[in-house]
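We begin with a single chain expressed as structure tokens, specifically the form predicted on its own.
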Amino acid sequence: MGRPCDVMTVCLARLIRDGETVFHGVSSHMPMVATLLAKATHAPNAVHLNIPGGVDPHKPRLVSYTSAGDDLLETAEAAFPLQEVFDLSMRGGLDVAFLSGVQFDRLGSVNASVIGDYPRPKVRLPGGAGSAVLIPTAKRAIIWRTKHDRRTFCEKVDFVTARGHVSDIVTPLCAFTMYGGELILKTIHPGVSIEEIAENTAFPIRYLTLEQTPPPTDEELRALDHIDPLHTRNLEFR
């Protein structure tokens, strides 16, 4: 079955195709987890951009525990700083940009910004930084987020930091796709039901058909071990 990084990695990198271009900014270590995994399987010519900027590091085993450090761009084929990563998004070729958030709602809105009123939040938040232009500017923009429940998918988001092209959404329970402007139902995870989802999401769950999400193959596992020996996808469950 695998356990939940696991099979969210192995989502995220099934998301990438071969040829595409692809970014993570930091705090993002299951991202770079799925994208050197995609890399390793799938999807070999994929291009790996990150926020050192660094392209395609040789990274076949991480040993560390950041997603920004200084190895991803001095073991890189070329250099490509971030500022060029905006203007590359903003041109249209930037394929997939992997972001997270604190609230999403139906509409594929994010909000990295304030919970409760914006001028007297009762949580001010980082903000959207990258976010706010990679959304509605990168082809696919694809979310992952380690929790879910009704104050993470709600109705309305308190603040909208940013809307676009969210095209995916990735959590410990299912899969989330956009389609015909909101968010459905793509697919429910190993262990999964779908009364577990509708419970802990405010917007009501919608789908085309009800599918499992395929379990990692023993090939993606092994591969998993062998990128990422320390575990560095699973932080965000710590």
Given for the second form:
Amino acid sequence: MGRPCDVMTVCLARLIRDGETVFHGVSSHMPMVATLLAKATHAPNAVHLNIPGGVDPHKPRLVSYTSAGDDLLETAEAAFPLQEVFDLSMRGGLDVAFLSGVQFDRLGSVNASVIGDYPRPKVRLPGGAGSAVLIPTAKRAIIWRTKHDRRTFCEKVDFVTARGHVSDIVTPLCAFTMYGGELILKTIHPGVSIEEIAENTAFPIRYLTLEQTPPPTDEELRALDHIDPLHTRNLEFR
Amino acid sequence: MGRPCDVMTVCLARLIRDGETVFHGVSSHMPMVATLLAKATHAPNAVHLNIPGGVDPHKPRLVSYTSAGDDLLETAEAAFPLQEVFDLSMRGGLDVAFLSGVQFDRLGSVNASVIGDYPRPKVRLPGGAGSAVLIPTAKRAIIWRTKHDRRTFCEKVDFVTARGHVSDIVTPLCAFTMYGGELILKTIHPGVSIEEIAENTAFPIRYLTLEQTPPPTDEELRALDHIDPLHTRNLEFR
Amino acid sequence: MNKRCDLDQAVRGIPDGALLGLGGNTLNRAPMAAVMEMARQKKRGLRLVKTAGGMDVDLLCYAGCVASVDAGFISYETEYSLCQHYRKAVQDGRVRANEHACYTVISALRAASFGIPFMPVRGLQISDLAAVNDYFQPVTDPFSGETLNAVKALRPDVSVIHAQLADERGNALIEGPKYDDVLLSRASRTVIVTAERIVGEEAFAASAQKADIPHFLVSAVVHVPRGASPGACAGLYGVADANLREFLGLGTPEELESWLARRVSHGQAL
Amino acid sequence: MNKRCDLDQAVRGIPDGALLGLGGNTLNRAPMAAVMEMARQKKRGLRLVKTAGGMDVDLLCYAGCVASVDAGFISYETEYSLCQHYRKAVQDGRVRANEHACYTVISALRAASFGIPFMPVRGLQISDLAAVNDYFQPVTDPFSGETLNAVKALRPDVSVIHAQLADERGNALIEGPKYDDVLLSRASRTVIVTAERIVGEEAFAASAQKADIPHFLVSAVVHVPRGASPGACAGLYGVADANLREFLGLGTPEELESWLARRVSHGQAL
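Show the other one: the form predicted together with the partner chain, since we just had the form predicted on its own.
Let us now look at the entire complex, which starts with that chain.
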């Protein structure tokens, strides 16, 4: 069945299509590894963009304390730093942005700002980083979140940090996709039941067809260990 | 008395004060040499800014075909290219901009755009380059012009490319300065008479005190030959 | 002009209440030694500006130095979890969180750098941030009549940037990722540079690699080896895990003071 | 993806009427070989964009390729005098001169690069340029109510940039002054790179100096040694005085054609 971190990473990687421009930011080890995995497997011409500005780093030595470090620039081909990645999205040239958040609703709203009241919140969250400008402008915003419970997948987010082009949300239980302006179930990860997903999701689970997420292939697992020998993709599960 | 190019260059150099940020653009050999001269004599802490972005080039090997070449960057300390020089002026940080033009009037208007009607001109001029944004925003715009006749120093310019912070205009005959919103005579170059200036100027010559431009000193002439052995400062007189 | 001074003196030049830009990104090349010295000097009312901050913002909030934070993201990255001091200060109403997208911080700094009072931005089309924060306002394109969002300029009074190399006049070179530091240096009224190494005055002129920050933007240069530690500095050192975890284990103001005392003494990093 | 092709093919991809950005500055690193090939292919209706142009703009006007020029300055520098073909074309009403300040070209390209329809600018406070040109309009700061000037975005359909080094996928490195070429590459819908030297596909990854123009912005790469001549190319060659003077001595369309025929033949620089 694979560890949740591997299933999620592989699931994210497969969402990247060959030739697409793909950006991830800080605190984003899992999508960073997923981007490198996609380039090593089915999407060699995907363009890996990141905060330090290293376009297509050849052999980054991933470190655990950052997904925005100098390793991404060191073996890169060209310099295209954060400011320019944002600009690219603003002018319609970014295909995929990987983002996260703390609450999501069935309309694909993302909350990364506060729990409770905005000016005097119960919980101040880190903030949406790129979300508020990337989710409406990137062609597809792909969300990953390692928590899947009713507070995370809630009826109504406390605050809309951003809404727009969310296309997919990947969790340890399943992959959602946006369909007709609504978040629907796309695939269920190996070993997970639809009841478990429904129990942990505050909005109704709907789907077109019910399929299992294909488990990581041997090739994918080998590539993962090569790319990410320190298992930084698992940091959020530790 | 000195060659006109040397008198003009020295006159421009002396307008630069120590510590000031100073910019010149293309087709600007004379102010380029003047800036280097100022730094070599009375204003060692003046900051030399230019189009290729070489801050304080130590030993540029001046070439005749450009004042925006790689020699200005090669021995410079820092990179601060044209875009950033403009930005600096826009936010109020540029002390001196050297600019030119083809017509000037007593209000300090500069025309570098057209002779005749704007959309279908009798003569299309090169354009003001930085003038329209630098003359209103730099603390002082210093103009040099190697032609001094009644068509150049005219009653009314055909077109106002820019007006604003023109502080001084240096010609082969004299130096003007702005005083109370009006261009007045400041100094007369060695060997020139006030009658000659009046004959070649379409607006009335006014002045506070009538002084001669101090001729280039031996130190200045030595420094000039060291900085500019190919006499690029004389290009406009050839 | 020799602008070299010690950390104590440089940080003393930052007035209480200053709009203060911080270089680096999360745990990468943040000016940690300068930040610790600010805490030691008990700065008050600082209004911080950073695209993505981490320990720097957390420590200054812990030390009670901060009035507000304009940022897109404030957190340690995955491994070291959230900025608890920042969070608590915001939740208690002691610090105002001016939440941006990282890009709107960049846009606000660009506006300051370009000498204009606002920057139009795409993005923020569907976001409560535009509604609840007065530094976002609609603006109309005079050519098409389209409405966009505008971000108000942020012009830091001073920014502190940690670089690998600097000369005594203030020319500074950032090796590896520059993050938003070059922009920050242009957007700010003045810059304090802390540097791993001080090079001779002909070094940049003789090198093909020119300084990123020219001397005339800089008011003070401080030689601070390991000045980004416990964070990382490209090409030189990674995160000092034990030190960082020690900091994360602190709770009271007294614990912070004694931790700081062990790390900086009158502007000298120990 | 190997994007290498010959000059003929690359230039054929530029449609008549294109908004065309040109790299370099006056006689420095302008893409002269590509410009000559455009003339040879008898492009029509090109709308040129450049901060400060010289022989490139003059030659294209001479060859009848140009409908308009958006620029701050069009002239040879001091030694080679004015761009007579450009001047005459404007004076005869064949070419429209959209006069900018160099900075408003930069601002217009920045707007395109940032995906916004206009850029507010300081400057132009007292200038007839703002009154006579419809690409300048007043805009109101939504925060203070102050009125500034706005410049309309210029998004070139394609830009041609001459670089010292490129790989076959389109990554390109500019040595020496970059002028406005990095901005131009971001502001344009696509980029054609001509390069002095083609390097292997691992070259930039292995080097500390990264490409300035990333491959995904580039649609064609052409190997053109001396591709900026008779202009200069930093680190490699200065102005070819005799060639340039020969061009300046030409007068009729036939003289230009035979001069071009001696320099380019079906996209091969001779």
